[in-house]
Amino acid sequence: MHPMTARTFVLTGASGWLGQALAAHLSAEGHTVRRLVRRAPADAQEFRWDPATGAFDRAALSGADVIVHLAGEGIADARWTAARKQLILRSRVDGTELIAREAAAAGNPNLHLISASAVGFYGNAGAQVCDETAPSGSGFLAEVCRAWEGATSAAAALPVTHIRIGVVVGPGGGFLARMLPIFSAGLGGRLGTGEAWTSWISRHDLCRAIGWIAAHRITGPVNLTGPAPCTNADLTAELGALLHRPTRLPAPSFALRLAMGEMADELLLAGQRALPARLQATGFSFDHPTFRDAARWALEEK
């Protein structure tokens, strides 16, 4: 399929913070883009689905290109209790199960599968290079990304790609919108030993990746990753020299355990030094390459 063909996108998590941004670059680029919900659609692009019951509206698949299924349940919304981590899980797996079973039924085999996953599926790495031929770690991150991942064993016949996504950056939300006020109050400071590895990417790129992985048909796991993942003291160091604030303050390892638990651990003392080898291998150039690229960026936008 030519890159420049218009297409048909069908979303999940479409009213999300990335969702919002996708479908508003897939229209600007001139593809038609439907919108699943879960409540009752208020025009003619939503359809209504509901993984919690199995329901969904077929009509939303006919005709359709391509299926971006990004919904799940916020990772770092709340601490990780027993029933949070089991929300996590199941709001990934059922929804994905639900979008595959019926990717599988809609009888187009050129329906191309675009799933979430993250960059967790590799565990805590280390300083270890990740790329998509990299094993899975240990750990509940990785533990809920091998089962997104194998979710959507039903559409085994279809083009299906996982893209394992880092840390987006971007105006709004995401990653800024957490560590901005810190900053900004010049409370800034690395991590525990500022050691662990971020592997980022802005929500611009990450929206002209999705496209660019649909034009060009790449399916199988992709890391939708910037090309220059950084340590978690450098990157308190950009940031805290883009917002000319001081960045003296470590959190000591402890003090994050005590205050989010074993969610600590996971999503912040350890990390991966993922590489989008798959998408460079195919002629994908990053419009923001850099930590520093990215976070001007979303702070121009603001």
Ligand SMILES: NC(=O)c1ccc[n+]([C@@H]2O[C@H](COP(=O)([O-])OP(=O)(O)OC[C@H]3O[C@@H](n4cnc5c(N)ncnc54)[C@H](OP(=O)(O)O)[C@@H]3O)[C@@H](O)[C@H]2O)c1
The other form holds:
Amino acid sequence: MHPMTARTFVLTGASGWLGQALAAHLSAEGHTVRRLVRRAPADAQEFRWDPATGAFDRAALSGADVIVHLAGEGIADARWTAARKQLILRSRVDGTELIAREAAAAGNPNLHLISASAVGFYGNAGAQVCDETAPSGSGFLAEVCRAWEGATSAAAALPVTHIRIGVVVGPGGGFLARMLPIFSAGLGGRLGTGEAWTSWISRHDLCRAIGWIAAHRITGPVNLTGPAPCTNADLTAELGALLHRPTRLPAPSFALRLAMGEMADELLLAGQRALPARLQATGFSFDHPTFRDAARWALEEK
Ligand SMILES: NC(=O)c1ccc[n+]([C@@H]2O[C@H](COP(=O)([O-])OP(=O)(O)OC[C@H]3O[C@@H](n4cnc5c(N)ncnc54)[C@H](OP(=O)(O)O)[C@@H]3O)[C@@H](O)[C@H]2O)c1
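Beyond the form predicted alone, can we have the form predicted together with this ligand?
Starting with the chain above, the whole complex follows.
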């Protein structure tokens, strides 16, 4: 299919922080965007689905070319109690199994399923570089990502892509929305030793990369991260410099653990140094290749 061909995309999680931006990006590129929603549809491009009950309006996939499946309960929205962890896992596995089953039943062997996952797949990989061939690691997030990716198995006969998304940097949400109030108040500082790696990507490049994956029909695992992951110490210094604020107040590991429990160990004190090897091998170029570019763009967009 020619990269510029207008296609019909079907999105889950279209109301989310990434989904809204992706829908706007794809529409601006001339594609048709349908949304699968868990409430009553509000217009002709909305279709009902509900991973909790298995309900699915099959009209959503009629004539569709690409599904981008983003839906899932927020990973960092609340402390990881046993019940919360179950919700995070089930909302991904149930939704993914449903979309994969329905994609397979749609009768279009070219229907491309692009299903979200995260760089948490690699576990706490320390400073080791993780391209898409790196093994999965240990911990709750790695377990979730493996189950999430495995849940597309019903669609194995179709082109399937697992996008392993990094920490997304953009306006009005995500990582920056959590960091800005702290850094703007001059209370920013490195987390723990500051050695944990963060594989970030700008939301703008994430949307472009998903369009690229669809246009070039890239299948298998694809790291959706920028080309220059940073340590937490680097991120801290960059944010302080951009905001003209001091960053002399490190957050000690024990305090983060006390405040956030297990989440602190997996989301803040550990990380991955993932590289977008497959995107780069297929010729994708980033508009925001450095964290400074991404953060500056996000701050200007606000
Ligand atoms: N933002 C990041 O930095 C980042 C990094 C790595 C991976 N990801 C992954 O990318 C996906 C989208 O991220 P986001 O930041 O846009 O998240 P978000 O703003 O929380 O949006 C997620 C969407 O998923 C749907 N959803 C929520 N709970 C659900 C449930 N229990 N069952 C089914 N659907 C549910 C909702 O859409 P409806 O109400 O319309 O159904 C919601 O708008 C998520 O799976 C996330 O884990 C994000």
